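Read the single chain below, which is given as structure tokens and is the form predicted on its own.
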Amino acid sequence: MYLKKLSLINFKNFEHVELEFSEKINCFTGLNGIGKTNLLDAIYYLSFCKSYFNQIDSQNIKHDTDFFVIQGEFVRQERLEMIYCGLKSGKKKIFKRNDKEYEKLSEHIGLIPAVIISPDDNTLIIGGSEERRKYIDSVISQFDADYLHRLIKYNRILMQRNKMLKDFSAQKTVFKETLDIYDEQLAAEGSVIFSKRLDFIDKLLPIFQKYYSLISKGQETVDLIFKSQLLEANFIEMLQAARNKDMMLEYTSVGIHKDDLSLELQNRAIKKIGSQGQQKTYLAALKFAQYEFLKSVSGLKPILLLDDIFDKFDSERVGQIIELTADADFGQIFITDTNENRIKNALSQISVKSNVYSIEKNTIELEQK
């Protein structure tokens, strides 16, 4: 699977852009702030129906305009797939596949699998548990539509239960039978979500350890430890035991919305002991493992988006990553870098077709290799 053509109108800093791509490696080079990352984000949009970097859709419309359009022509299992995303200020976002509009955006998730590696990924290490849950959810949702459906349903029930707890507090009254119904619904969805998360981490771990060893030359040990209250207790019993506490707090204090993932290096949290280089290697290995896992379960090679990942790497490690991704196990790759010479030198070491796009303020020049 690969992206053949991309067209943008009024997306972020681009007024109008039309690009054609290599089936293998495509590199965007230029100064910071010139729009390299915005091109990757447009591709991400076509996969996930949203921006990776700015979740408020309207803020991705070019300044002084009132709409944006992103269109991509993909080749997927030897068929052309035309994907359209359009947004007008104050209107609902429109997503189409081959001119047919989706009723629900969730129906599109998984059609165009993609993996992005970005400096923003550091929030997985330094951020709260919500960031790591989002990571787990985003991966599983790309290959398991039932998981995404259950997750949406769980979050809706959780909001309703929390609202009821607040209402009970304000009205100084409690309807136990209603809470029992919400508890049963939460437990039904949450128990399945928990099992699928646990299974995913169990399968991802050895792949992640393999990639970390490849990139770091096997000098350190890494681990991913899934943490959940459901590892120790039954969901329904846990909700019932926490009911009085929840009514005091006015929110649901237990459940899979408290799950976390401990990212460890040498048996300690990487955020405490990892250098910038180690953290960057850790995240790159995690995303490469995600890539291989998605490929194995979907039968498709996801699109790989590498945003400015070489900044803290020496030339040897840059070469290792380029050589790794140029392998036949990987499909189409998009790379951004401020250092055009660094990218060209790395590409010169491999015999793979690649395009290098040099971006300046109003022009994008293509050089093919």
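Take the two forms, superpose them, and find the largest set of C-alpha atoms that agree within 1.5 Å; that set is the rigid core. Numbering follows the first chain given and starts at 1. Everything numeric in this text was worked out from a predicted model, so none of it was measured. What changes on going to the form predicted in complex with the partner chain:
- Assignment of C-alpha atoms to the better-fitting superposition places G127 and Y212 within a single rigid part for the change between these two forms.
- Relative to the larger rigid part, the smaller one has turned by 12° between these two forms, according to C-alpha superposition.
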Contents of the next structure:
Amino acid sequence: MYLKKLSLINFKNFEHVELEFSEKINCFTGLNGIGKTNLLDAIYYLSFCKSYFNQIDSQNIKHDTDFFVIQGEFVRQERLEMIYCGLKSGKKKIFKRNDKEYEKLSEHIGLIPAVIISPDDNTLIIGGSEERRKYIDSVISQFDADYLHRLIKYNRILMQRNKMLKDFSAQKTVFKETLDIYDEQLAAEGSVIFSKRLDFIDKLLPIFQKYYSLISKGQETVDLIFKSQLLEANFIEMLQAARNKDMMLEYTSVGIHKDDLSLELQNRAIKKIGSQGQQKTYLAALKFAQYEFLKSVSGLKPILLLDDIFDKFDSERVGQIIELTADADFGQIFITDTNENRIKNALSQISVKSNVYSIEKNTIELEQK
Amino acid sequence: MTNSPSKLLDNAVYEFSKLPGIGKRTALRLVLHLLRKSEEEVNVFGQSMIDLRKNIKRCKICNNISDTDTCNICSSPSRDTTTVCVVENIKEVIAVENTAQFHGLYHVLGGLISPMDGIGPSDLDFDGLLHRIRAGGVREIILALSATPEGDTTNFYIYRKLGNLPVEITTLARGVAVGDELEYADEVTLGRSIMNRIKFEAT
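Could you output the structure for the form predicted in complex with the partner chain, given that the previous block was the form predicted on its own?
Full complex below, order starting with the chain above.
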């Protein structure tokens, strides 16, 4: 699957742009603030119905105008798919597939699978455990609707239980009976979510290790360790044991909402010992693993969006990544880079079709290879 | 509604706009409509609201809305008194009645357990239900609550409360909707339907 044509009107800093792409490698080069990342974001929009960088749709409209349009022409399973996204300020966002409007945006998600690698990803390393749970959840949810359903239910029950702990009622027996029920419901959903997460990390780990050693040329060992209180004890028994504590804390102190993923390099936390370059390699390998995982469940090669990822890499690792993604295991790729020569050098080492778009204030120049 | 010429008008608009689904513009339209009607017609309108509030009763048995102490369903001799269908509110009584498939009695809880909405078990009529079952004559309780986490919590609660009583507890079947094409059924629903499949003879 690949994006053949992209057309933008009033999207972020672009007034009107029309581009045709190579079905393999496409690079956007240019100075800071010229809009390279905005082009990636437009492609992201067509896949996920929203921006990767700015969740407020109206702020993606070009200044002093009141609407934007993103249109993409994809070739998917040898059929042409026209995807349209339009937003007029103050109105509902409109999404169309082949001129037919979607009733729910969720119907579109999954049609055009994509994976983005961006400098913002480092929140996975430096952020709290919530970021890592969100990452796990978002990947599993893309191919397992039952998982998402259970997760929503779990979170809802958790909120109810926490609210109840806060309002701790004077009628003790009723209070206890209701807590018992919430415990049972949390345990029923939580145990399934836990085993699906465990299973997912189990499958992701070898793929991740493969990519890390490919990019770093096998000099370092990495590991993903899934941490969960449910690994040590039965969920329902844990809830019962923690009940008095929970009543004092006024929230639920045990459960899958405390799960975490420990990201390790040479058996130590990457957050503490990893250099910026190592952290970047780590995140890239994680996303490549996600890519391969999505590919195997959807049967399509997702579009890969690489935002400014070469910034902190040495030339050897840049070469490795280009070589890796040029392989037939990957589909269409979009890369942004401020350094035109670096990217051209890396591309000259490989023999696949590639387009380089050098973006300047009012023009976009194309060089094909 | 600033710069309005009448305080009386403002009051009426304000009262209407408190109703669910009614904004200020709609409220104004409704009030102006009433103003065009004769005084007598508006009196009938107002009086019907006052009568409703003043004279409406709750059925002593099932908690449903009624004009009399016992609602027309509970007092009907043709209903099957051995089966009781537990529902959230009056709206659900109407929904089940419209199916014309159920001939037993109801029990209206008045809501679902949801601490986030300030509703605990003590705010709902579980005692009335227990009392009815203990009084004897009820063979089956049908739990007909929404398929939401709150509905499930309430189902669980009732199930536990009734655990020791000699009564059969059933719940609504959940699965693919009648008349749905399978390819359009959502994955979660279809997945559950396969897990909880039933013997063909029973269909």
